[in-house]
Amino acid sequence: MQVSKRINDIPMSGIRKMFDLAGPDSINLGLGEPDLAPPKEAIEGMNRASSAGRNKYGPTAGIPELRQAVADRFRKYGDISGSNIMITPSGSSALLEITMSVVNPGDDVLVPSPGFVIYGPHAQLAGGTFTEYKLTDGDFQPDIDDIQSKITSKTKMLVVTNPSNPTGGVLNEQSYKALCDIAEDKDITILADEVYESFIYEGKHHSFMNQLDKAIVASGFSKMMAVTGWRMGFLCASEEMMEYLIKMQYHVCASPNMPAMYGILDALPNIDPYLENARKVYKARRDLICKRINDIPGMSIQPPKGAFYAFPSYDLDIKSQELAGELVKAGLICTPGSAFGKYGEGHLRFSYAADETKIDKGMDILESTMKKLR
């Protein structure tokens, strides 16, 4: 059985090729998944939706009430109501969704690297092609020089992730102005992933959501919520553009999971409490992984700001896929930082949505391993 050339070219995850390898008793700090319990509304809610029934296919574009309390919770970040607000099958899906809606063949794709691992495939899916720009050094903020340098009459879109996914950077005020020109200059649709945007150590959190007219925000709840499981998202974008995607979600899922709906519509008004508390947890957990790094001979790191994940520097000469294999023959489960592009050799990402004594078992490893391989 012979398979099509647009799956054949595409790799497989970088992040899951390290599970392969791993013993049954490793530490896994390669999964950026919440260890916390998901809040107990959403739990029940989706229980008492499914057990009255509510099983059935739902509109495309999501219950009418959850697109209008997830537009009822964002609208602090720009003039959005139900009707800019589409439900995803997860965050992932929104993403590819967006990518399908917009992306022609021919067209490029400008993506961050080091970034997450999907965008450039999801523009090879849609017959386009991808264009790797650079973050920053140490703070990781897009790199307005490279983008504008690698801009080209083909350029359709440009991927910005916010908080990042893989560095935890997230986006200054003066970034985002720029990159908000750049996309008004030269006609580019901006494709903001904001789906950890719930997790913000400091600084604030500069949105898209109130540039509609040239960007659409993917987010979810499967962070937010710690539901990943549940493959819950959303997507936010012009009243004109969200005619397409709806079209495009219909040929794709139908509808979203209509019992988790419910379960979301009833946690997200009272949400914050429960995110306070993760973003405390979260927070303990990056200084302690971060102190842990710099005491390390040869690695680095500067705290990141948000989301849950440390991506520090060494300074072996070894590729980041042997140094992430050897750790693994360690016991230590992350990911190499070449899996998120080339501009993130050199470096290793660990995800600290795991508690503090797998951190410091986790860091021990780091610690022996980079001390042998010296």
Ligand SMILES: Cc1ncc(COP(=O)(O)O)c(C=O)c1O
Second form
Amino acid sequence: MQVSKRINDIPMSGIRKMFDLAGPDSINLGLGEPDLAPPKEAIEGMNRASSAGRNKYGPTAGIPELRQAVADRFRKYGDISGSNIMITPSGSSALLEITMSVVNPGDDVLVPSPGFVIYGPHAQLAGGTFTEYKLTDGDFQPDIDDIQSKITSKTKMLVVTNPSNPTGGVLNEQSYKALCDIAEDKDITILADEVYESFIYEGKHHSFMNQLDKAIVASGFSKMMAVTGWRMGFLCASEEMMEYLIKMQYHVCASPNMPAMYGILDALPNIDPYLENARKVYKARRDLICKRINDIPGMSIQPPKGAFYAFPSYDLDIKSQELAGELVKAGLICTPGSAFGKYGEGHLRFSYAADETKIDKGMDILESTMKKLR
Ligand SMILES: Cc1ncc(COP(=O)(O)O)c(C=O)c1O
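Moving from the form predicted alone to the form predicted in complex with this ligand:
Following is the full complex, with the preceding chain placed first.
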């Protein structure tokens, strides 16, 4: 059978490659997945909904009560209502549905580099191309000059991840304003990926939910409630754009997972204590991993302000793929920076959504491997 060129041309994500090489007792700091338990209200709510027979198709945009509850929670960022929210079967599908609804064949999409791995392939699936823009060293802000130099008449959309995977960078006010100006001046749509919004340890979240004339926001519950397997996300868009996004989602999946929506609905209004605890746990781990990394000769990191990733640089003259390969052989799984785009080279990504014992053991392996290689 012949496959489409569209899918044949897209390489498999480099994140999963490392797992194939790993031994059974390896320390895994490769996965971007919370290790905390989900809120019990969510699990009980989902079970209850399923037992009560809520197992049929639902409204395409999600149940109105949950759309409203999401709008209520995020109204602190912008003047939004339930009709600006669509529940999606994951943040990933929100990203794809947005890209498919904005990008025409031949259009170009600017994507952050280092950046999450699916934006470029999504642009290609929509028949477009993508161009990587740089993040600045150290605090990983979008490099505005680099963005300006890469805008062409074909540039249709610009993706911004805030907070960022893989860098943990959080957009500062200056970067946020500069991106808004670019979108305005050049008539470019911003796709803001805000799935890590709940995990900011210092500073403030600058959401694009108050810029819906030029931005669409993709977000989700996977990381917020540690339910990566439920596949529950949402997007936030102007009412005008929403009409098209709902049409897109109808053709993708008809409607999102019904019992899971009820579970999320039961947990969301009172999620703050759960998230406060999660932030406390992750922040302590972030401090631990950054200290351990900065104590290793040849490695350095500025403590990331958000998400749960550390993205240090190293001074060895080898590719990140090779260094990650050495670490896997020594029993530590991480992700080479190059998996996140050409400007990710010279870095490794460690997820600190793992307990402190694992982080310590992983850092022992990193330390001894770096010593050996230097
Ligand atoms: C930046 C970013 N966006 C989106 C996603 C997708 O999350 P999900 O599809 O689980 O909602 C991830 C997952 O790792 C991510 O890191």
